[in-house]
Amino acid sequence: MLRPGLLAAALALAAPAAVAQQIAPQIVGDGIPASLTGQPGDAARGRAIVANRGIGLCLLCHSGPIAEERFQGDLSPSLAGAGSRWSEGQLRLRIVDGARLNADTIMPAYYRTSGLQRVARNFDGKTILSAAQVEDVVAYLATLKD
């Protein structure tokens, strides 16, 4: 029988591995097809994670039609247009865990607890963003459009 003090570091050392699996989206080929909260996300709410350099950090390696936004990158793919190229379902698993299409990606799971390399202690288990931060995120890009 466990003792109390080590059932609770047991069920600690469980709790990332339960939270990866509640998390687990259903991927169907190339995307994730369905709203990882059942709900659609925000446009607005998107862009603003988009912009914002201290939560996605999107526009570090990313340009965008974020006119306002000064220094974006140029390492990775622009986001105009995204709409067009991509599925609500694709553009999800590129946020959810760009690593599934590509396993060289610099791009991070923002969706995705497990399997992952030098996480601080403090955000193991953890995603980047929430599953409303994602379909938020999802939302916008979809409007970008040709």
Contents of the next structure:
Amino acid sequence: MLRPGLLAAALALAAPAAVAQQIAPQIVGDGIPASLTGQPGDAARGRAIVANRGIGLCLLCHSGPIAEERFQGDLSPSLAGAGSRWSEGQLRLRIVDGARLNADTIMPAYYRTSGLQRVARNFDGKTILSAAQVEDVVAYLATLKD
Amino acid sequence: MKVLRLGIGLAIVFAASWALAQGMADKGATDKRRSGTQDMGEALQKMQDDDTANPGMLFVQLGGQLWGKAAGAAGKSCADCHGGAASMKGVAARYPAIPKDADAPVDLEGRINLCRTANQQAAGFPPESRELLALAAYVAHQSRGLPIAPPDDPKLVPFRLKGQDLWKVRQGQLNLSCAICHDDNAGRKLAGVTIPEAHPTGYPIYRLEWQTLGSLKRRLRNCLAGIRAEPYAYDATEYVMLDLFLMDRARGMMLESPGVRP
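Structure of the form predicted in complex with its partner chain, please, following the form predicted on its own?
Below is the whole assembly, all chains and molecules, this chain first.
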């Protein structure tokens, strides 16, 4: 389960407007098995998000099989093969809030707004990625089999 | 028999490298700290070292002109009170410091602005203004090659400790601390960029990305923006506290102002 505050807020949002598909992330074991949007993500869009240093930011820290991006990071493991090491549910929790798996992780929580300090005004109260973007990234990572 | 010989061989190699290490220790080579200069390519290092190529030197020259120019209601120049450039030797190596009769530290720019307002009776220079950076570069240049030597003033200790707290706290939307990058991951690549150890050896620096000279404050604001944290206000004591902590962490390292950075 995510922090109660986030869950409550998400539920409050979801209750009146059933149209806006925003599903509170439900942690089961070491993953979040269900899509955050109720829909599968798009792997091609996910690749673009991962490659983009201003949106996904992943290649600041990670390297990955994205040859056109020459500048990649080495603070963390390569994303290559992530889809064979982890299930979609495990990947989803890793992106949503990796601190759930490793409290000391330096990887930002991409879908959490609580527990942060001194967030810049233009980002305050916003998650790094939207639910749909998280799903796109998960779909892309799942394709990285080797 | 073979195994034994291999064992002896290894022991000899180990002993030899240990002796080498001892020799290096004797020469004081155990200081593993690296200035950001050492993380730059050869071309940029050359640019920094060559006074005719280092764009920061133009600011040092401008600072020299301002140093001799009378200003403010007092009608006095810096030189009227301080004399020549030599009077500023070693000053930048021991800032931030607490001015006489004050109870909070100021950084070098803050000290210069104090002289502007209190001694020249002129308006303080705005942060990152050409004049303030030029005078800071002029003063700091007089300490080039000297070791960083923070003062022992016990009144500074609580401010320095606060700086250390700021260094360690996670902040911003990316929830990172200075220490995570500059202590735990220094030398690694953040995208294409080598993460430096963040020693304030070169300030003010000429940064190619800025196309101008900039202060340590501006550099810290860049790092805060990078982790999507709200930058402290320009006049916030947080910068001075971080500066105090960084100078202490770099104690004994050589000042290189004006530094060049990519």
